[in-house]
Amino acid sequence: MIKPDERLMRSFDWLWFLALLALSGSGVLAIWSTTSSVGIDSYFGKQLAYLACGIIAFAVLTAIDYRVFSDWIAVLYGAGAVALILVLLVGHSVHGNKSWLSLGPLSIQPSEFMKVLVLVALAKYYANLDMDHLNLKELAIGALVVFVPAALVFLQGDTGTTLTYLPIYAVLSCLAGIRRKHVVALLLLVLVSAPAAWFFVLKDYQKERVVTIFNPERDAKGVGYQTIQSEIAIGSGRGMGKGLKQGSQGSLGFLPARHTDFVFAVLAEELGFVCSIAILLLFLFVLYRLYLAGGEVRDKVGALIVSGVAALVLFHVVINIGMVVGLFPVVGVPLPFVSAGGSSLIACFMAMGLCMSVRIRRYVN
């Protein structure tokens, strides 16, 4: 007789998992191609170690029933909030953002993991509400769940990561049943608050990034430098690319943040348009699998978790590639699974592990 766990694991989506590995592998390949060292302390060696940790986290969360995880989310959410506060008190800065905590030889970015916890916390809260439409009270509580941690991240100076909390609230609130009048009210609030944010919240360098989108040449050696070099890299790759380690912008160091924010430009330069389309198709495939898993699961919390993860991945992809091609300002949003960085990579695999847990238990009451 087949054990229950074996029956569940027969529902494991290997194609989905292989797509995640392919995306992660493309990032490792880009890091190897643009660096000279392959030691354990190099970007390449660290990314391989992060990838191994991410796969382990994925396996653990796949094996755990997502409903058990959601039942403990209040404790985990509280721990994550404490970590964000500790960052403000004793954290250290990287590239001007005080977003990191040191744990011995390791450094972690709690804001990346907190996105996953916020998503599950909001999904759990909305799923427990026995109503077809959310009232203002429920919307306000949901906003507190999301935007209190987002405010702590903003205080760290990390505007890009702060923005990634927005789709969590927007998508889950819509799926939980938001009324049309509340949507209109929220849109009006955004329109009214946008000018105030421009004058009183955004710093001068952040305003300059927004203005430079429309004309990078106005500050070609300053704010517009990254965008110009990224566009050169993508355009010079053409159809098939220049070959690994043959790209001028990436390998010679003309393109800043080539391991992180602009890794897509490196792949486009060295492996061409074909590779760029392949990466986009892999993301599309992952989103399609998430769509199927969310549509088949029988309980609300599982559907909301999968939908929230899909929204988060899509937002990251759109913003990151928009930055790379010059459509959006450079705000430091990584490309999921591809950009270098341990916290982001492990958090992405954690989110996917939760979604795989939903998939393999989608018919279990």
Second form
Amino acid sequence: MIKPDERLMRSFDWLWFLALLALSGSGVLAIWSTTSSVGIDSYFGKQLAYLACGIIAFAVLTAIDYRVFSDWIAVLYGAGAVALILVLLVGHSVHGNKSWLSLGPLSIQPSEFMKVLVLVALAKYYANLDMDHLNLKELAIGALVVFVPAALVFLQGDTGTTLTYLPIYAVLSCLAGIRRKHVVALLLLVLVSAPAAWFFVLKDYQKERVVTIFNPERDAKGVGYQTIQSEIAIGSGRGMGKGLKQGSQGSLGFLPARHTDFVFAVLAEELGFVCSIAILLLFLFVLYRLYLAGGEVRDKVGALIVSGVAALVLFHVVINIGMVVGLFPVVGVPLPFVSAGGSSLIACFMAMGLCMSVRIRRYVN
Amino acid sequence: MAIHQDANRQLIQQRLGRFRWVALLVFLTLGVRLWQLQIVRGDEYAILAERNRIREIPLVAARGAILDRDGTPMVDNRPSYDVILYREDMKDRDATERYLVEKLGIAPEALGRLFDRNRKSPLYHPIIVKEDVGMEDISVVSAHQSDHPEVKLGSEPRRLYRYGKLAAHLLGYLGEISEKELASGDHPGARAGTLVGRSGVERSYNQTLTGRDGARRVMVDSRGREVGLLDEQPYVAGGDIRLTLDLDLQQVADQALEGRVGVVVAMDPRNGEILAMASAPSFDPNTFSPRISSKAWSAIVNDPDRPMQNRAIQNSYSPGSIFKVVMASAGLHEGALDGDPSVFCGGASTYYGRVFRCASSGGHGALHLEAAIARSCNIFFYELGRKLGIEKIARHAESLGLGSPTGIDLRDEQGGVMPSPEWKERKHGTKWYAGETISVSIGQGQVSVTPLQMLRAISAIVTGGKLTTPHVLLRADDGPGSWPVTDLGLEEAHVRRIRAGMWQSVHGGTGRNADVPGLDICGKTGTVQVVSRENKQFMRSNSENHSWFAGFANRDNPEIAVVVFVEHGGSGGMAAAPIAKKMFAAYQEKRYARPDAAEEPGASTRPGAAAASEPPAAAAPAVSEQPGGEAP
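For comparison with the form predicted on its own, please write out the form predicted together with its partner chain.
Complete assembly follows, chain above in first position.
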């Protein structure tokens, strides 16, 4: 089964893969440019290693039939949930988020991988239902599949990653056939629970982040400071950028989290509007290919997986770039393929590997 | 099953189609936002990024020195140290506060206030916690440098007035520039906190003394730490100012006024160079450097003797009998004394139904002009005033500069009053009474002049009409000033008669206490009645008469003119003349006693003058130096 089939290889979408490589390559470039003065092996070297792992994961998941993967999803999902619980018990913190598990010298962030597992689990569950429309019970079970792990992630203190679980549920439920009255009911539920969450669940720093989005100058050295500095970085890149390693905002430390969540600002500062638009177009291209793939899939689980991955990518890109350009609050959501960080990069390649597996098997039954 | 799956799949594809538009819209929004940030507002953000990264650190230009006419520094700068707190390097605020309070003796409340005041400023912004510290604090900070790296020493030059209160009014003092002055644009290159001259030479020559600040442009990181030097524009030190002042004469003037309220001004009558200008009481401008404490300020402001006032130019007084010199000149010039008439003084005379008295109740008998000046006879000048009339008196006095500022290169000079019928009509709306002319004739009534005006007027009379512009600037780095001299063209014969009267005054007359053997001194005393005898009982303050003396040397070749005024000093002959004598004696000592004395001003003959222009010996603690203690 792992043995590459010639017929399958012919369906491999090279352009799609190259787009992914271009995106992660630009990330590696930005990380090299902005952190090499700190020590070249610390971020740049690691990111290159992660990229290699990501490509291998992509290849493996492309080779495996996605139906095999989805048949084993219950086991994988269970393992992922155990990992999340372990994080809460023995995990360690970075920047106040207790999201990491230590495995020898490696640090992994299970919540990133769990996104993919939750997506496949929900796709698998919805695909087995033979109805045009979901009923309330099915909707509720689907919610459990997504929100139990999401709650565990939220308990880690990672608001950003928690948020990224939402579109998985929303998009897959829509595609599986949610009733209009249920949509209205869910929206009402959100409207009611939002104030409750504001007063009883959200921590002060999380509230602060929501508030400053409406008024970034409110605290120039605080949360809004990051948004202002990010806008300065992007704007000062102008059309063609300042050149690699010439970005003062990034290299002098004005940009917060410059190699992770704000990596897009580094690229925009050093390579200008040309580069920032190119990255947007690359993402658009990847989404377009996912959309095409989703349309050609023969079975329901494959279609749901591809659409779910598309939703995840779209959501990440919108939230991350929206935050960096000052349209959204600062939440810790990485830019897929570009931001530094192994777990996110490898999980992204795994998700794409699944989709490629779906695509190349579109005519196989 | 396959058919069913297929149906479901088609349904999914149908539903997926809707999301296309959402995705496109979202990407379009992001694209537009990037266009706005990078293309539309790119230049604006580029400037912001530059400002973020580049910080300008001012290099404060040292202020120029102020030297006396021989080149002896009177005002220059001394190094001084401040204790500075860098909050970004502070690890434990409590430990830092404890250190500052216990080791450096800073009051905990003051420290709290300092922190509060700076709460909004960025952390890399240093706070000065203690200014101008002594050796003890310097060694404490140096010793604790490793365990308290957040507390450092910063050096800043401070203004040093080497002679303390000496000539303080003339030299002036410094103060922080006000927001209004900053906005006015009169101080190019000034920033908030820049010290500017507030009075005296420091103010009138502020621009020359200030120099131009330089700047270091450094690259900083987001914590404000320097990571590299971009460029450095060195400062241009302020220019030195050489004054016309003679330190030796100035010291005599200040010492002579010790404990009194009054003025001594010495001037070269030929060109208007001020050789000494003392106003007492004085203040120590060092207390203003760098800024005065509110306690010291209120002590100065609430002093009834107003020590900040330069009485030589900012206060006007009745000239009293020294005005008779002006009267004599007016009489001669207007022809009222043609034929050398004599007047009989019987001790009193009646004009317009009122009795006017002479100082000598028994009367001086018959006298001519010279004797009338020498013995300060009132009756002679009453008669002269009656003959001349107020218009001619006023016209002549005004031509000698009385009643208007002299134009000296010091600010806030007062004009005084030379009354005339037009003046009275304008000011009070009432008519001039003939009796007032009689009072004006002996310098009483409404006549009100500054000591400097009087000195200038008398100098003009005795030099044959050379009305100078008094000035204190001899030479600045940017060149000498221009000081116009108006020639009034007084007739030499007239001048000789006035000089003779004044000579007699010092040689046997009312001014004899000013005489110095070896000099040919001429002068005139004045005693101004402060309150009439009837009103004396209502006065709480000192009602003793004001004392004047104005004189010059030598009779046939005036080189130095001196005016002395002592508030409530008593008679001019007793209080003011002896002070003038000290000035003449000091001048004689300097000008004639030394065989090597040179004519050229500025070619120093004072022993040690050259050495004194060097900075003070490094071993001497600059802070505790008491320059005023250099007694002659």
